[in-house]
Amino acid sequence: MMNLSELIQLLETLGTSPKKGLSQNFLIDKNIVKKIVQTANIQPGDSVLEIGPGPGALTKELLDAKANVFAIEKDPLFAKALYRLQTPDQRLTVYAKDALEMSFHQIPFQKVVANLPYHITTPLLEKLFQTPFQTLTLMVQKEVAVRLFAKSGTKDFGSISLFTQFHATPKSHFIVSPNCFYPKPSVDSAVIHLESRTLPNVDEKPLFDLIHTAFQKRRKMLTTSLQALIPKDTIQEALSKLSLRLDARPEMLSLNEWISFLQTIPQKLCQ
């Protein structure tokens, strides 16, 4: 684990300096760094993907931790840097490359731990998602993990909610201050922590096409924001059947209370 000064040499050494349009902002609180792969739970020969490593704060702890390490870094120095991590078993293996741009399951990884980049955290989860983990130990903003970890009837809950939700459990999260990093960021950050679980018997494609439209008039109730897909009568029966109010608004239904909605409703009317 580098301190400030260990990362500012090397940076120096690399001839590079942290990119904002990459949302470089590299750990250098050793004590976090610990927790995340704490909280991981790495054991000895576990295969870990870590997207954007930047320096290798956490490649390091991990390798300690004797796990395999997969890691996708984008900036070809920091890429190239990596390999001065090198375990004598060859326990690291380095792509660099742009992690939306690579097919995860050529990847054989079980868990993730990651300082996922802000910019891109929504578009790297929906692509984790579509991969098989065991689980997710991810950096990101403060405000993204609140809503992750948002309950239905709460004004964070949201589509991101639901979509986490459907394909894993949110397990715990703690809060990272900026000052843990270099540069700052200018906003608080958060490391959750999520299971995988067995996806609800549902097709997802025609559930998320529901939420979606209706989240994008949050404000409205679902008998209006919904109306453009199924008419006003069909979804104020649905309603009635599940014995949900009349006038509920998207946030008011758990996830389970949305698939009950989509399951109430004639197929015809949901494709």
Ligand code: SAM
Contents of the next structure:
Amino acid sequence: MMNLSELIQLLETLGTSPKKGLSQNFLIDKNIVKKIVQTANIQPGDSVLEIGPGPGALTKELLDAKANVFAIEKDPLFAKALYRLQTPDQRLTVYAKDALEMSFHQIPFQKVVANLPYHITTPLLEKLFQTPFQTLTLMVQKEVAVRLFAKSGTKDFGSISLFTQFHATPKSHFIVSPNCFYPKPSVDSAVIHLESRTLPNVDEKPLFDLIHTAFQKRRKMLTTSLQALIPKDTIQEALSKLSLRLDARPEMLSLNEWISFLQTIPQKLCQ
Ligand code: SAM
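Could the form predicted together with S-adenosylmethionine (SAM) be shown next, to go alongside the form predicted alone?
Starting with the chain above, the whole complex follows.
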């Protein structure tokens, strides 16, 4: 892969410089790039979606691992420059598009490997969770990784943790220092590896409507925060049926407990 001076040379040739508004912090550490592709367990012939390939450090490593790569890049200069990495057997497909505005359903991928543009991590995750996948191996802000992997009862546990764990099984993560990027981001990063899971047998919308309402008043007891939706005595009855504390706050319930809680509430109240 390119070292820092080769990257700077490429930027000069393209007549561009890193754009903050597109979260352009490029990987310059060879070992981290290799570790990401190893973590994703890429096998020859795998079809991989890469969001935000930029100058192509990860793209090149994925192609070297004999994957078929579908790369979506919003910056037209980088999208065009990626064609220099094309393989003789045409394993690279480039979409010069905004990943938030294109449907992932049209791309035949199994795995996602990406150093995500951090400013759109949440909408991209929401989009990925609506599309079938085998694994996701993603560079995100460290604080986001901590929230996605958080367990119930901890301060970092929130609706995004529940949403992630509803759709995927968090497998592993490792921290990446700002020194591994050019330019250096002002935050620490982490690579997270998630596997798809069989979705719980419950309707997602009423479950997350309930969860979002509760977490809007995170410090309040469920008997207070959900009172606008469900009568207080019904909430108390459900909590005691599930052997949960009557003063439970939203972060105290695991995903399975939230599902049981929803299933214990009379259906007409949760639609
Ligand atoms: N993968 C490269 C690397 O690791 O060096 C670049 C990663 S950089 C953090 C994020 C990349 O996402 C940039 O190339 C940026 O132009 C691109 N990007 C930003 N917003 C995007 C969007 N909405 N759709 C597709 N790509 C986007």
